[in-house]
Amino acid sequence: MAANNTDRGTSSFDFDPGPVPAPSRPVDRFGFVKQDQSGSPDELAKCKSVAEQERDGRRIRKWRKMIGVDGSDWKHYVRRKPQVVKRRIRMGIPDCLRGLVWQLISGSRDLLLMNPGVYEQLVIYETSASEMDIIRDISRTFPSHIFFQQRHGLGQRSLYNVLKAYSVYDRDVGYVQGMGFVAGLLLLYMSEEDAFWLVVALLKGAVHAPMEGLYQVGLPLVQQYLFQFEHLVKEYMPQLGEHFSEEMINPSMYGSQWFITVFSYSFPFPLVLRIWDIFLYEGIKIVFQVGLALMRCCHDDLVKLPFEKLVPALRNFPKDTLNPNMLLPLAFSFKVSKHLDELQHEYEKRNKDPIHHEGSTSKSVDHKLLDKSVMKTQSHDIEKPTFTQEKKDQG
């Protein structure tokens, strides 16, 4: 996977990157650095029988097939096989077609297409009072990353120019540090404005609900989603939800940056990939149903577990655990759409209600990911994007 980036050299973070280092140690086919190189994924990559590289080649063609030329047939076949396009992306998206099929999916391929030369705007002729902050934090984004490992790099003056442009283009959001790993994961797939787009339509909601409450000033709908997982833990592992209770565990401890970058900040890549393929697709209900199927997973060790290892267990959990092959299919088996719907209505009649919100999950939610929740942006006059997409709801 290479990163297809426009190198635009107009922003404030403008400086001569000088020449790109060659990598030290060898990196895994994601561009990230290795850590082990014992049994990894990319090793047993390399010893692929002849068979597999054919079958896959076959599935490269079948997707092609599917999206047509630059997406042109995609609408048309979600429309006449709308199980099919589910299944496969299920099954993952191929990762040379990974960006164009995440746009088309995303909406965000339309909103670019209306809104020429806003991007451009943003990012040349428009200030943010923010810059400082997001210069501060560029270095936190995949540091083990070779594309944002070099100081003021293609890498990182993509990232600031996404981020800086969109706490632009939304005041009432700004910049949050969360938002740097997915703007960051975006960049590793498509071009700068491709993944400022993409953003977009995710905070704004082009296809799914907006999800822009994931970072604006306390955090709402981050607090909302913690609510519903935690009654979701009570509901299908009621052992375990006891066990939570009685260790005084609420999933602020532990959750909250699954949410806010969408398992992109700690989980290892090829299952982080495979989550945004459905992520994108069907919404942010698969986030709630990996939670559970890592839940599951360690069931029986985490019910045994006291409060002082409880919290590092549930950020830390077992590699053999995180194989999207055996973990997504989990995932599925949870079925939350209904559950979702009954406990945001819960959620929003108890924050309406001042007895119950003043011992809701809110108050409890886990800033540690985050050096400040909000910063906010300077006003400016821009013109926001045109929807024409009918949006979906989430779940």
Given for the second form:
Amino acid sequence: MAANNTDRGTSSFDFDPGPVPAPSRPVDRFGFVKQDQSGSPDELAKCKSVAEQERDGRRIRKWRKMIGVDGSDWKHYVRRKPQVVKRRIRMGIPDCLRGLVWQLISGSRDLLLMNPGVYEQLVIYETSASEMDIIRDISRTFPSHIFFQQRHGLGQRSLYNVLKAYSVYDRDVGYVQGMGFVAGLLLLYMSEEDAFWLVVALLKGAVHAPMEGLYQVGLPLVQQYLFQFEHLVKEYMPQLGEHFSEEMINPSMYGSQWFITVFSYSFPFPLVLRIWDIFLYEGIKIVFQVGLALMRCCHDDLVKLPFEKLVPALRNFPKDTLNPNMLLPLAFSFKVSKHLDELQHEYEKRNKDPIHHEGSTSKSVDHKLLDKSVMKTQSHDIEKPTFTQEKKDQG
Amino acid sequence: MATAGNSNINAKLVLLGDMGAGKSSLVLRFVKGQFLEFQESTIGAAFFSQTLALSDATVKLEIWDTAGQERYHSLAPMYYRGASAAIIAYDITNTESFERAKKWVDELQKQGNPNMVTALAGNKADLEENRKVAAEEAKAYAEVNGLFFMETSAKTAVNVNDIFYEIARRLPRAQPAQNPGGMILTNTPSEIAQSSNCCS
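I've shown you the form predicted on its own. Could you give me the structure of the form predicted in complex with the partner chain?
Every chain and every other molecule in the complex is listed next, the one we just looked at coming first.
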């Protein structure tokens, strides 16, 4: 989490003047208080060999060249060599550049530049109906990370500001439990204003399909994603799909948090970061792919387990399956884009078709309708943010 | 079912209540004997199981701990449908959470299993100095609505095991006073209870 070359893009972590890390509580290299000190060497914490350090150095230089000063060459590079960019991102963005690159690939940097002063206004001058809910969750978001541990410390204040600002920015969505983990993750890599615009970019769809449906009343997009995921499991792992049906496993029992927080909740941090690198560039598809990869890794065990053992197994995967260098290549092997489109159409058709509507009064939300054109701010004198970044489509 | 012998009972229990009322803390205190001052918010739902050995039966509870925020309401029916027991938790220092608990009671009475054993838990009882909900008020409400009521503290462990054990005791006896009619219980006599827990 070293500083990158912009003042705004510098990790807020570096600014923290608070009397935080007590020497008696060792933290890992990401700032989480270590839970178990016993054996299990943290591979990433091991001292790197000279060769590894040199390789890292070359990698960072390549990335810096690709980005240019403060991101100035990025768009040009992406246009010329999209496959190179995709491949490098899949290998992991260097941690010292992560905050800046996340803002470039999510389109949030453009939003920030186009909307000067907006964030400040949302934080300082507006009030939100969600304030009490946000406060109740603040100290319960990444409680084991030193940045968020100090009561009313910089971490908690930044998190509160970002969540409050968003709840004002989109009063229909407000604050929903789960957003804190997304915002909290971002705050470990960028300033609160940058984090806010990245949340906006994701939920309003600056580059990929908007994700605000994850948090709207009825959680319509969660329902859609779970429908799609359940069908993908049946398609790729029919035996497991059948077993889930027999044991009455609903995908919501394990998967809703995957989507609601994009894996930022209760997964090992090194894996979370790698997933987020890919998620911001390639879109929500990676969440499906990682979910399928987890199922594939544990397939032979899962098909044998009865309900009461199956649910815990699906919420607590063995540590060795959560190694990003093993799990991600497996995840990429699932080519899901086309299936996801088909399943989305099927889901939309079902929700519109009264025959499939028995007993359900929930309105179907066509997530294509939630595109940029309906993007709105509800705050009177806040300018409507605009998007310029063209849509990417990496199949 | 009160005969000597060892009946094995599997029961699904759901925890409902406002965000921050202490649902997860109650379960963690009960299942693991732990308490965290800052318990991570529950996203979606969490699952635990715990086996209780009573004098006349072994009760295996499958516990669903749900996310408390109103926005997650649409996911809740999946967890309370088919449940034989529920704990509806509120925070004694927060009046709104008590109002929210009443809404859950209404919803379960309308939508839930009619024979559900339902407990009302006034949690955070250790915070007496900040109390906003009188115990008498909650007790009276519980009586009118056929719930059993306890004030609990996940922090000090007061009444935590008690509320789960009381639920377990009420489960096999299929006809508690307020709830005439049979319980829907899954009897799996062949299954040997694997109770390796502290509470057994």
